[in-house]
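Here we start with a single chain on its own, the form predicted alone, put down as structure tokens.
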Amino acid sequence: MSILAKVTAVWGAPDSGKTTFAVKLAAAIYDNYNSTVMLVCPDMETPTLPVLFPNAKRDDLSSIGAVLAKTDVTKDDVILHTVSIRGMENFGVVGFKDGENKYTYPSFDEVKVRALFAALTDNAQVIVVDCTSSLSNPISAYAVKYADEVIRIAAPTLKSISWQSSQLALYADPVYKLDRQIQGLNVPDGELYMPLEEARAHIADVRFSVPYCRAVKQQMLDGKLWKSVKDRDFNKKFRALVEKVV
């Protein structure tokens, strides 16, 4: 299947499993649709690269901040600062490294972020953005505004319900297209009771739910989220979701 530069933003409540979901989504598209995929991790408060690659040396990881600090964002610079994964030739990750924060590099605006996404589009057929919950992050804000698809994630927890009720009102501007976002529920922890049906009563228009998978949680801890799991229920539901998004 051929996909032309489709951008999917994964956004939502803190601690709802956004990063795990975004990685699994990007990997599933790569595995099943023969596409060149780029995962973008813009978090500058808790940089994602050391979380996704806990066994990598800091010098082996490249920061997208170095690209954004330049006057011009080029396709070649993005490639140079993309983290690759062994055995996944057309799959790349861009993000920030351990120890970096919003003061590590010069600040950048939407114009620079637009140039970044133009370069990403030149490099990949599919771009998945693991957005921060706060859209004060300029990369996350741009992705939620202009992505072809926005998947909004919540967990069946009081924290997610509280975030939804307090924060979504801040993004009532039509540019964020809240009414077009796909609302999902993700169960990130199977060790605790999570009231799925009660959460549905408080979070409107839930379109899908992702079941808890112990193997996926272990992969997150091991830095192996790119790999498939043998949980049939999880795979069936996630594949159905990917088909809807793609």
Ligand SMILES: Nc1ncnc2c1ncn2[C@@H]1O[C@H](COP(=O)(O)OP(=O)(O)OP(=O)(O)O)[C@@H](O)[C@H]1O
The other form holds:
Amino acid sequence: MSILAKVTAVWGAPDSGKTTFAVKLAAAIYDNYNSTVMLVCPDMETPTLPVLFPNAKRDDLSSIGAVLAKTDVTKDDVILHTVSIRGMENFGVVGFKDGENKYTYPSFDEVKVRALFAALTDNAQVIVVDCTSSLSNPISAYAVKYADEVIRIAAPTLKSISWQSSQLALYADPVYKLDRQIQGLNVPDGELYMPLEEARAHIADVRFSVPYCRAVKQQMLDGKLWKSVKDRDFNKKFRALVEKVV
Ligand SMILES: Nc1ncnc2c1ncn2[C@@H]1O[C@H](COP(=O)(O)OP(=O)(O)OP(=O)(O)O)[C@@H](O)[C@H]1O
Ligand SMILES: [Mg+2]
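Please give the other form, namely the form predicted in complex with the ligand, since only the form predicted alone has been shown so far.
Below is the whole assembly, all chains and molecules, this chain first.
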């Protein structure tokens, strides 16, 4: 990966808040550091573009699958298939579109994914990857292996604890550098009691936590996740995180 660009992979248990965290991190870096930021959403089982842009027409969204389907992945092609947001120059999103799945395009291997990241790092200073929990997704697998930094998200739930206990055992190979991943605890639900302290006892080495924020949950439903929220506690946490990441 380019020495100029920094790639951060966000990985972790299903439903733990990875997409929310990745978007908020990318937007916070963009807001605070005036950098060119790319958010990569590799999910082909639940394509992310229609979730992040519910108000866009299908034809206005461009799929990264079309880039990976070609023999060569070029920088210009990646730019052409990047979704931009009005009012956010130098912030781009690449991902899959509504209705797509792993059979929509020819399958692609690590060589193609490496070329994709080379093009991305040519285009942007900061890349944030919203990895799928399952690393059978080749873009997520590449990001978790080769990103400059992997932030692993868990929620204080039995589901997150079960996922960590099952999946981390699969990635003991040193290429995954599990010991260097940064563990965070995110609270995705405010309605029910979630045993935060108990979760900390099961999820080793929690380095930071992200509080529940009702406005953020609403933003996801409205397709406005990159907008800021008026929540001091939440914003303070993200500012501190951005300082560590950038
Ligand atoms: N800190 C938070 N405050 C409020 N709501 C949150 C927070 N984090 C996540 N959520 C909500 O929790 C739910 C799951 O979040 P999200 O989709 O980001 O999880 P995910 O880990 O990406 O899920 P998946 O495994 O399906 O990709 C969403 O409704 C989201 O709005
Ligand atoms: Mg997600």
